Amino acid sequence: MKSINIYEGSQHQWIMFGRDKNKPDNIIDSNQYMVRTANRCLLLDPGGYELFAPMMAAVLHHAPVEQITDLFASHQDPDVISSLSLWDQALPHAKLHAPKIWEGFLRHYGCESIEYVPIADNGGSLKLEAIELQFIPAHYLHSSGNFHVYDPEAKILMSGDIGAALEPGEAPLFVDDFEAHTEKMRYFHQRWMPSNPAKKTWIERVRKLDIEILAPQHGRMFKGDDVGRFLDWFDALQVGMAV
């Protein structure tokens, strides 16, 4: 599994994990992220059960296990957090930040030691030493309870399934030809995003943020002007076609 530093600030780092050559061919490739401060780490959408071992090995290159203090799950899907029972054994004193409405479901993955910290529907924030991260509501995109994570200092929005693309696992890290990339995103967003009004609400909210990197859970990340291009493309796309 590759691990790439996508932001280096005076007080924290963002590290992206993915493009695992050894993953089974029949599961979707996914991006995992970590925010690292001096003494604490937050893992964002740490991945499925089958991904735990390579993910743990990759994370330990950057921080000792006792400094992994927090997990975030954008929603309830297995590619997001079915590794929870294994993290639960490895991190007995960590906290899981996840949508309030999914607590009773997420606990089916196993959550005996990790403390569940429910995120209210209107969002919230997480103080990670000197850094304050924001939980941005993204409900019905594609899950009924769903959040993204915004870092105003790094100007990164971890956008879950928004901006995701279906393509081979060895794809480049960043979008390099936006127009060509839209065809890799179109079906995913039309099929997995059920609501045009929810989409419009999210776009209106996100356009107010200062974003340098849009970092989805699948596929390539967007940087610079491609962030605005993506918002314009998504705004014009009709979704919710699964009727």
The other form holds:
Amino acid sequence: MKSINIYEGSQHQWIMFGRDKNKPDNIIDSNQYMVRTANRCLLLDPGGYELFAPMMAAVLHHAPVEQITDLFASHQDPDVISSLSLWDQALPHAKLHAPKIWEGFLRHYGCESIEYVPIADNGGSLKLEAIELQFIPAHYLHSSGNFHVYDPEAKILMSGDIGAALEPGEAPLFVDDFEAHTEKMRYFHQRWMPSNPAKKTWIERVRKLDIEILAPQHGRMFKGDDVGRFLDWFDALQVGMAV
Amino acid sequence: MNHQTKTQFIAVASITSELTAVISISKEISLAAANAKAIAFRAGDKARGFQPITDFINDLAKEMIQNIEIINELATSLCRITIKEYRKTEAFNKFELITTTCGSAVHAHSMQKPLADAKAIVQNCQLQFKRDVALLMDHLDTVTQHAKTAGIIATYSRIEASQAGEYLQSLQTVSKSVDNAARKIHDHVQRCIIALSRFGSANK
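The form predicted on its own done, now the form predicted together with its partner chain:
To see the whole picture, the full complex is given below, headed by that same chain.
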């Protein structure tokens, strides 16, 4: 599994994990992220059951097990967090930050030791040593209880399934040709995002944030001007097309 | 899932199924005892020897049901232990894979504790499984003894029934049904014992 530093600041780092060559063919490729401060780490959407071993092996290049203190699940899906039972056994004192409405469901993955910290519908924040991360509501995009993570210092928005693209093979880490990339995103957004009003609300909220990198859970990340291009494109896109 | 875990799941599932049948048959014995008691009451002096037998059969059936309920609880516990062992073994295997694949990772050593903890829990589950199997075997032996006793009583009650005049037929039917039930219970319990015996000598 590849890991790449996407932000290096004085207080913390953002590391992206993905493009695992040994991943089984019939599961979706996903991006995992880690926010590392001096003594603590937060794993964002740490991945599916099949991905646990390569993910943990990759993490060990950056941090020891005992410093992984927090996990975040943007929503309840298996590609996001079905590895929970294994993290639960590897990290008996960690906390899982996840939407409040999914607690009773997420615990089915196995949650014996990890403390579930429910995120209220209107969001919240997480202090990780010197930095503070914000949980941004993104409900119905595509799950009914859904959050993104914004880091105002690094100017990164981890955007869950928004901005995701489905493409075969080892895609580049960043979007390099926005126009060409839209075709890789269109079906995913139209089919997996159910609500135009929810989309509008999210865009209004996110346009107020200063974002340098938009980091989705699947596919390539957006950097610089491509973030604004993506928001414009998404704004114009009609979603919920399977009715 | 490895062969051992599969075998454990199958054994636990099969004994649960066998025990359901045993409870049902024990209730039949209890009903037969009540029926026999009513007949013996009507028969009066002709079935004087039969009356205490019916109480004994009834008590025996109750004891059997109580034992089976304990066995059922133990079987449920075995099922939980097997699931826990399966999950912990999965984790242990993943942790071991990580230690072999993370290569020169700076923090590779930090997996040692989760690995050791998972191994200890797996071993503890295996030990607990063996202990519960031993306990369950003891209860199964008790039920086997009860079934044998029921068989002996059935034989004895047939002799008593032979002196019951016009009630002979009814009481012999009761004796026969107790005898059949005792045999069936014995067979079901033996199948439970065979299913569990493959898990070897247990440490009590």
